[in-house]
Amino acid sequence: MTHQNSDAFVFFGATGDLAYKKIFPALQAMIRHGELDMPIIGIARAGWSLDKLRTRARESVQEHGGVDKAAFAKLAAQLRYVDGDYNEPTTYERVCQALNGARRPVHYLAIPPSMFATVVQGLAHAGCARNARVIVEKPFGRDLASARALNRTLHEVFPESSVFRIDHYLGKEAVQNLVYFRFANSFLEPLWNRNYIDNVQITMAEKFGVQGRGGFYEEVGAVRDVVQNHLLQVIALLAMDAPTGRDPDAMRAEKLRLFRAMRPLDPAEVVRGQFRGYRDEDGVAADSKVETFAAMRLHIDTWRWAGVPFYIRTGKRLPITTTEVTVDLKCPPLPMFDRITAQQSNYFRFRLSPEVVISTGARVKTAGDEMVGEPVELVARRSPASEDFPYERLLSDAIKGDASLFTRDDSVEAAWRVVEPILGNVTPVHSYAPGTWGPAAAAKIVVAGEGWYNPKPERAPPC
């Protein structure tokens, strides 16, 4: 399927934190790679000037990757600025003037979801939404009802084919490598099912806390922040069947089928935690029940995965910052030599951050007369930590109209259906010490094998 490229890039929230940390570095990278030769129009209600926005853009790229003189010069030349209140029709009239004849703009709403309806209607009334695309940031609602309401708001002006819901996690090289490894290697398919896989574990750990964003975190918590979106998306890539073709809708259709096969989470299979000291953060209630840690057991009701538990764990102030997937294979049916325990069995390990590692766990015989073995790990790919700009890939794809890495409306609603039963305070919040792997109660979530696989700092390969 071919799409016409957008011919102008408009982003609301140009003076905000997201623009500073992600959007400006991505725009410079896109220009450096020849992917952004069009007007770039920043919009905000900060009382700024174009010169001040250019200064902000330079500070942004200097801090996040460095200034490329030639690329930044083009970025500064292509940059426009519209200052105005999002509630005022004249703001959108000035946006149309700044487009200067562009007929297929893409509008990026890097603003709170509470402003989406106002901006979408403002663009429509000013005539700026015709033949346009719109990019929206997560969270896509706070629950199933609000997600549906948000989709209705967007669809009043934009058809679904023109809506791009951005989840930066899907643009990461490591996540794309995960799905490539699955479907580019035929040796995996005979093993990738309930007959050989005992359980799957996903840990998304952060050593740091809320980093001064206590007020924001009070509104979301761990389940809304990363489980409903990032981690369910990773499970979809791990567990879905092969798409019927390379068309973006083929990939998204398989993911939707997988989301719909996920059983809604059972509160009895969920443990929430909060690190000690969280309530002392600015913006956090003294009696807060918001979780900074969550562990849960997920079931997928398909022939491929029936009976295979998927374990999800995420938290702040844990011992290490990393995201890691372990696909644990079943033990041999009979102990021919030494006895092999569940956590000594074969496995596949995918480290998604900060390093990228794809490896397989196996056993080999130790030297000597006895038939006993030891575990070894066969590494297929090890890449050091590097500066990753997933926004460059995602914004480039939106400009081209390629929706492969974006989330469809029905998938968003299906994912909310999975987590809906555990939202709010339906389960208690257990306290845990910073620097540990969460509350002790989380150990009971794992009923297969011998417990959680705790990621360790990655060792550099020998020279």
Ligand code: BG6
Given for the second form:
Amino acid sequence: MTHQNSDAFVFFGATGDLAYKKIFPALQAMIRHGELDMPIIGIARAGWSLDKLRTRARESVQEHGGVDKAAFAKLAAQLRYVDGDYNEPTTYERVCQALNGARRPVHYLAIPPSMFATVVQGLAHAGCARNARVIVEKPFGRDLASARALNRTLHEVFPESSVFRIDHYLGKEAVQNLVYFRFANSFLEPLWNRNYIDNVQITMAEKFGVQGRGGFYEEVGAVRDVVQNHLLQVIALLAMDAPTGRDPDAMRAEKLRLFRAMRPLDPAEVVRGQFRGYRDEDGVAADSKVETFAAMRLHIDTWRWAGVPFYIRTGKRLPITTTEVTVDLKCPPLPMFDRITAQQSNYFRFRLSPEVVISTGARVKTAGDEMVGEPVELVARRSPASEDFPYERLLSDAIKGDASLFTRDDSVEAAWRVVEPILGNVTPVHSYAPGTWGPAAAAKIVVAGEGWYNPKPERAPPC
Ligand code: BG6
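Follow the form predicted alone with the form predicted in complex with the named molecule, if you could.
Everything in the complex follows now, all chains and molecules, and the chain you saw is the first one.
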């Protein structure tokens, strides 16, 4: 399907943290690749001038990837700034003026969801939502009811085909490669089911804490911040059936089927944790029960996956920063030689960040008289930490109107339905020491087998 490109890029929240860390570096990269030849209009209520925004943009790219002189000069020249209160109709009138005749703007709401309704209605009243697209940031709602309400709000002004919900994990090269690897290789399909797979684990570990975002984090916690979106999305890509056809909606339809087959999480199969020291962070309540760690067992009720546990774990202040998936195959049915445990046996490993790795675990005989072996890894892809910005890819796609990598209203709601039973304080929060793999209680989530795989620093292969 072909779509018309947007002809102006408008972003709300221009002076914020997300703009600083992700948006400006992505905009510079888009200009470098010739994908953003249009007015770029930043909006915020900060009392700033355009020059101050340009300085901020320069600092942002300096810190995140470096300044590309030519591309940055263009970015600075294309940049406009509208300072105004989101509650004031005149703000949107000035946005319309800044559009300067552009007819198909894309409006990016890099602002708290509590402001979505106000901004969307403001744009509509001023007449600058016509033929426009809207990009919204996560968190998309706080639970199923609020996600539905947000969808209704957006749909009052924008049809679903013009709504682009960002989950930056879907723009990551490693996540794209996971999808490619699954569906471009026929050897996987016969194995990819309950007959051969024992369990699947995904660990998203971060060595750092909440990095000054205590106030934001108090509102979300680990389950809302990364499980409902990034991690369930990765599981959906890993576990869904092959889409029938290349239409973006074919892929989204399969993902939706998978989300709907996920059994809502059972609080008895969830362990929440909080690192010691979290309560001393700025913006965090002294008696906060918000989780900075969560581990859980998920079930997918399909013929392909019945009985295969999916173990999900994430946390701040863990020993390492990485996201890794392991798909553990069952052990040989009878021990012929040495005893083999599940983790020393066959598996597929997908490291999604910071490096990109796809490998498979196998066993070979150790040289000598005895029939004993050792584990080895066959590496299909090992690339160093990527300099690519997932935001560049996603924002470029939204400008082109390609919704393949964005989450649809029905999928977002289906994912909320999965986490809904474990939101809030329905389970106790255990404290854990920074630099560890979370509270000891998390061990009980992995039933049978060898426990959690703890990802290690990735070593370059021997030359
Ligand atoms: C964000 C979360 O969505 O993803 C952060 O809000 C988290 O808490 C981040 O640190 C991780 O993304 P990445 O791409 O930096 O690994």
